[in-house]
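As structure tokens, one chain now follows by itself in the form predicted alone.
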Amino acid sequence: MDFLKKWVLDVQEFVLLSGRAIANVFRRPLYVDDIIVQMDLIGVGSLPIVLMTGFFSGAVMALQMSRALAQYGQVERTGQVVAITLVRELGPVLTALMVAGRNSSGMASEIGSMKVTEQIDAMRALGTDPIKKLVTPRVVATATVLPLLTIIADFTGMIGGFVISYYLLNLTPLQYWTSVWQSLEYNDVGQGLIKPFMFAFAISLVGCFYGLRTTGGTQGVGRATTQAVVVASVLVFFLTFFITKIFVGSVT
């Protein structure tokens, strides 16, 4: 019982500071140069590794996917299946889970640092509110990059296809990339920008809740950082089925 209270007590905290966080997005003062720097960090920071991630993993899916098209003599359409899984599922998920294990764990060490040093309490005796200050603006700069990196991401792993199709596959790049655009349809990409825009409030507020309820010094600051991982990282999974339902369900 007394785990079922703590887990209770924690869900009621995320979802106060969630609604705190996302009202103050609307108040002033608005924090924009936090807003940037926080940009600057999760949006150019994590770029080299989204493009890595985005190339591999069309490349691995073009070289899966042919092989079971082959069987069907339907080599040529590797494009569309690339194109689909990538921009569906594969784009916003891996992208969300590069993105949660730099920057949610990040958020989480940065802010509770601030907690362990007694900073947070400095702040709130100057009359500023952490929550406007800290949070807010990491809610705001990740909801806005993230769904930039998932697009990012679909191209770069669309191009990993086609160096597979072109020079293992030999398909030439009028019947990649034609296979490519005609099977995206509107649903395909509303999915794959509402997906990273509903992750993005998760990994943010998950590494700053996190942040903020750090105890025990330096160690403290160790477990809230692999918790805002973990947690964040469960989160993504689970919001990707229920988004995926909603469409699903919407198409049936």
Second form
Amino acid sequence: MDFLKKWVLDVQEFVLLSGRAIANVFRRPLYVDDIIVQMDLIGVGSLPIVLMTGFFSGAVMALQMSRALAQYGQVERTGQVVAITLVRELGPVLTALMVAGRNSSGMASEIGSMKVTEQIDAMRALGTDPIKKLVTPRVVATATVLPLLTIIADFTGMIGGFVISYYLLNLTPLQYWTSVWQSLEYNDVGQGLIKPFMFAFAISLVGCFYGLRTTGGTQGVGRATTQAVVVASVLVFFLTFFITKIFVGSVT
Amino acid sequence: MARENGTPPLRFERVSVNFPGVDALREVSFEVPAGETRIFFGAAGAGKTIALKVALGLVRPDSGSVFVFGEDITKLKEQDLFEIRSRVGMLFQESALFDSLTIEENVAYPLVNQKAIHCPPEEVAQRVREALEFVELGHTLEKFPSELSGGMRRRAAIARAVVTNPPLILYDSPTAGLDPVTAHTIVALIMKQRDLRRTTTIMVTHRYQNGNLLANYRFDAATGTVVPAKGVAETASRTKFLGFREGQLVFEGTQAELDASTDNYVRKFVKHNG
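The structure above corresponds to the form predicted alone; please provide the structure of the form predicted together with the partner chain.
To see the whole picture, the full complex is given below, headed by that same chain.
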């Protein structure tokens, strides 16, 4: 019973933090410098890892699917399968997981260290709202760059799929890229961009939430970091399920 | 007792703070008249730091009232607390300088961010330099906190606490973890701030000497040194010691009363550190 009560209180606290962080977007002062620093850290900083995961997930999809498609004599449709799985699911989810691993943990440990060294208290004592100064810029920055990162991951994934199709499956570039192009609908692109936007809130808010409630010294910072990554990753899967359900439901 | 103006800068009325499983403060009441000094002593976890945080509105009491410059801050919203906080300086236990900012930016932080201060942007650099020179750290402007020693960080944090020239300053264990020489320098700085600018001062400390210094000495502006206060009785009566034990206020009195106390708990702080 106590466990349940604690869980409900945690959720309530998380929702309150989220509300205040998002409401702050519309209140002055908006710390533009901090937003840009965070965009650089999350966006530019995550580029290499996002390029790598994008490329290889596209390549691996092409490899796996070509075998199944070969049974029906439809290998030339590899591009279509790669494009749909990447744009709808793999691109957003894998990018979000990478960013969750890099940046949820980063936010939790940075804000957590500030919390245990009383820097958060000092911030409040010296006239700034830590949610406005720390949380809101991270949320805005993540929500801006995660969809962009996802587009990049989708595209490098298609290149990965192309490399496999061209060299191993002996498809012509025209065959591959035509099937990629023709398979994508606005609905795919729509959910492929809404997902990272929603994931961005989960990733940044969870990171900041666990950072801000850190207690118990450096050990606590470690704990907060782990929890942030775990919860953010699980939330990504949870959200992708529901968003997909809504989109798939609306198609039929 | 002479008061510089009517309302005391800080007054606690039956303040209690409960954390899950422990009472951090229990029915604590005291008053600090303007220009006076209070020394908080007590074992670790006795509630000294919490008392300071309650005074700043960083921790909300579960019951009781806290009056800062006559205003009950327990009824204020976080947004409205910023105006009060701009009139209170605070030195945190571990300095709490912002790691990502240089010393100059750290000291400028309250000037730039506290709306109630109204410091024109062109004056910021000048005031930061003055504050850093006050703590004899004029040469560290471009450095980051991690590049300074513990004592220097503490001094930089004092500069940040005094840069807005607040009438009330709270020092949380300013000498903890420092060697005796550095500790003496820090207390001398606190005294300098108190005596040159007539700041109401509250200091949390484990060291009896710190309290003794603040109670019986004064900063001499002419020579720049710490000298015995002339009217010792006068200074001593304006400095009181408050003992905390498990969230309760167990002692309040002058140094003479502290020395004469027969309470075992209180005596520990006199003897062991004397």
